[in-house]
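Only one chain is shown below, in structure tokens, and it's the form predicted alone.
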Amino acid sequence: MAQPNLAIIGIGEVPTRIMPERTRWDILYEVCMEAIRDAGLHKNDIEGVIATSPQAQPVIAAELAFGKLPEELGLKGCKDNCICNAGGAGTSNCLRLAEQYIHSGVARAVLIPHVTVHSDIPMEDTINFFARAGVDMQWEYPFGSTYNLIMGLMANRYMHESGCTPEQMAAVVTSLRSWAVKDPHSLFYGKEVPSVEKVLASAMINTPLHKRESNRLADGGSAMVVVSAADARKMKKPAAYKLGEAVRYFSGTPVLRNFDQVKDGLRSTAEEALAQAGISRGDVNIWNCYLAYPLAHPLMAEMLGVAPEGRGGEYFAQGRMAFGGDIPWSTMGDAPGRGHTGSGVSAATYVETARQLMGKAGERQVKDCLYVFQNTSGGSGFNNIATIWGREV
């Protein structure tokens, strides 16, 4: 793989809330213009728009796919527009396509937006979408598979093999929320961090997944402006530089997924991305993991070599990944801390990575942050995309 040549120079975001009166276009106007202003550019400097596809929202998805955003924003310099969909890995593909736009000369500055408004989707439509998305329609859907069911089964297996206890798994939620309550963009900003006991006292959704270990759907949006690394250096602005990347595909059908292959893929992509960036694990200041559900965080910590194998849950229970701990981890709180905005959670994770490297994270700012590891995965976990981002090239 060629050395990456991309930098995030502008970010925009609205607070994640349950606000059906805030339309999708309200959000898009706000986050896109904020990102362009943050980049120090004029809107007509944007030459490409690559949107992350909104899930379960066919009208806005079609409008974005058929080129309405450049027209609505009056981006008179725009040369091309498209939309990417790979579930939670969609934003990663937007960034990779933007890198190709820049490398080929199609665009020097690319806008990458995302929007989700879950709160005005009829409940029946929401249930039907999440009952079908990410599962096999022949071998899983007829038997009642849903995201909560799939994640519960995965959690059962991990807990059986690792010895992770329910208390340790609940501590993952507590850890993620400890970051989220300090993030003005989180649904849980300023609220109480639930104790392990409170997490375990919540209703059981699917053994061992409790209600507080599941996700709360919400509305939100974000945007990024990206340019080449060379242009970012010339602009002399705080930026987040992409330094390394590696990917693996696992399986689109969860019931057929080889768990050993998944663990090897998580481990290998991290090693390859670190090697491409020319740094070691010890150089990483933040491990920004997008995993949507808490169960995968202890496993990811083990596969990344951050925690010894079989002790990921223990590390979370000790508070090492929580705000104030010695291992900054998912500093916006992932989906359990942010509120779930579909593929927008991975978009928000990239914005958080950039925010930390730009020194704009406020109370959550990790001191002397130079390097961030970030991953995304799509659907019910069909792949893993690992990236390394740095404050400087």
Given for the second form:
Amino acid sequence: MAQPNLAIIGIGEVPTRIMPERTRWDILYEVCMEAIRDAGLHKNDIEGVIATSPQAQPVIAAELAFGKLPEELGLKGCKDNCICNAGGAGTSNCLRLAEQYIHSGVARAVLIPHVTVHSDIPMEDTINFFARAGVDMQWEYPFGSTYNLIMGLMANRYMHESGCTPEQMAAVVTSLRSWAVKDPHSLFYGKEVPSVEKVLASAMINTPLHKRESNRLADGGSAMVVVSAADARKMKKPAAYKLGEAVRYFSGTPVLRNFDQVKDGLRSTAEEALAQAGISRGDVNIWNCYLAYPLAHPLMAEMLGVAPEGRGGEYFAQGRMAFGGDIPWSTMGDAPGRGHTGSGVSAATYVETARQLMGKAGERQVKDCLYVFQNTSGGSGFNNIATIWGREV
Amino acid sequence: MDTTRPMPLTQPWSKKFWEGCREGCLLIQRCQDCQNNIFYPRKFCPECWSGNLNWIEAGGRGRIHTFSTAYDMVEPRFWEDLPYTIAYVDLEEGVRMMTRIVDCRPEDIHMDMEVEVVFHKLNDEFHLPYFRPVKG
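Could you drop in the structure for the form predicted together with its partner chain? We only have the form predicted alone so far.
Below, the chain from earlier opens the complete complex, with every other chain and molecule after it.
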């Protein structure tokens, strides 16, 4: 894979809330204008717009796909526009395509926005969408499968093989929320961090997933402005430089997803991305993992070599990944901490990666943050994209 | 509120599988060129792209690779079934399928449990292959 040549130079984000009166275009105006101003650019400097496709929102998805955003915001220098849809891996593909726009000469600066409003969608429609997304309509859905059940199947097998306990799994929620309560962009900002006992006392959705281990659907949006690494250096502003990337495809249908292949994919993509960035595991200051559900975090910690095999849950239970712990991990709290905004959680994770490297993370700022590992994954986990970002090239 | 039970969205090459289920046979596709057992059914073999595929009758026995029992947050069309257990079952023929585990209490289900197929009639066209614990 060719050496990356991309930098995030501007970020914008609205607080994640349940707020139907805030329209999708309200959010888009706010995050795009904030990101462009943060980049120190004029609106007409944006020459490309590549949006992360909103899920379960066909009207806004069509508007973004068919070019309404540059017109609405008066981006007079825009030369092209499109959206990318790979579910939670959508934003990773926006960034890759932006790199292509930049290096083929289509654009020097690209805007990557995302918006999701769940709160004006009827609950039944939302449940239906998440029951069918990433699930096979012939071989899985008729049996009564849901997204939650797919995660439950994976988590039960992991707990069986590793010996991870329900208390250790619940500690993942406590850990993620400990970051989220200090994040003004989180749905849970300023709220109480639930104890392990409280998580386990919540109702069972499907084994081993308790209600407090699932996600609260919410509304949110974010935007990034990206340029080439060379242009970012010339601008002499805080930036997040893309240094390494590796990816594996697993399967579109969850039942065909070989557990060992997934484990190997998580492990090897991290190794390859680190090698491309020219750094080692010990250089990473933040493991910014996007997994949508808390249940996969202990496994991820093991596959990244952050925790020894079979002891991922133990590390979370010891508070090592929590705010104040010795292993900064998912510093915006992943979807359980941020509130689930569909494909927007991974977009927000990139914004958080940039925020930390730019030194703008406030109370959650990890001191002397030089390198961040970040992953994304699409659908019900059809792939894993590992990236390394740095404060300097 | 939609409580209509969803039917499998079939492809022309999967119809034989569902015909088998109607007749009480669990059929698995087999590639005649590379001898690969295939599930779910495909138009061409995913290993060698041969179109020379036929069907074998599976013994109907397997082991639970993993499972999860649903108590809440499923679509209204599945509410009347709650609680129910979804599982991945590894068949003796070397393929894995999603199914439901029936004819036992959810708390009695465990990893690697031996199970056997039992067909559940949705309508005249579709009988889903569920599994139940092997007795004794």
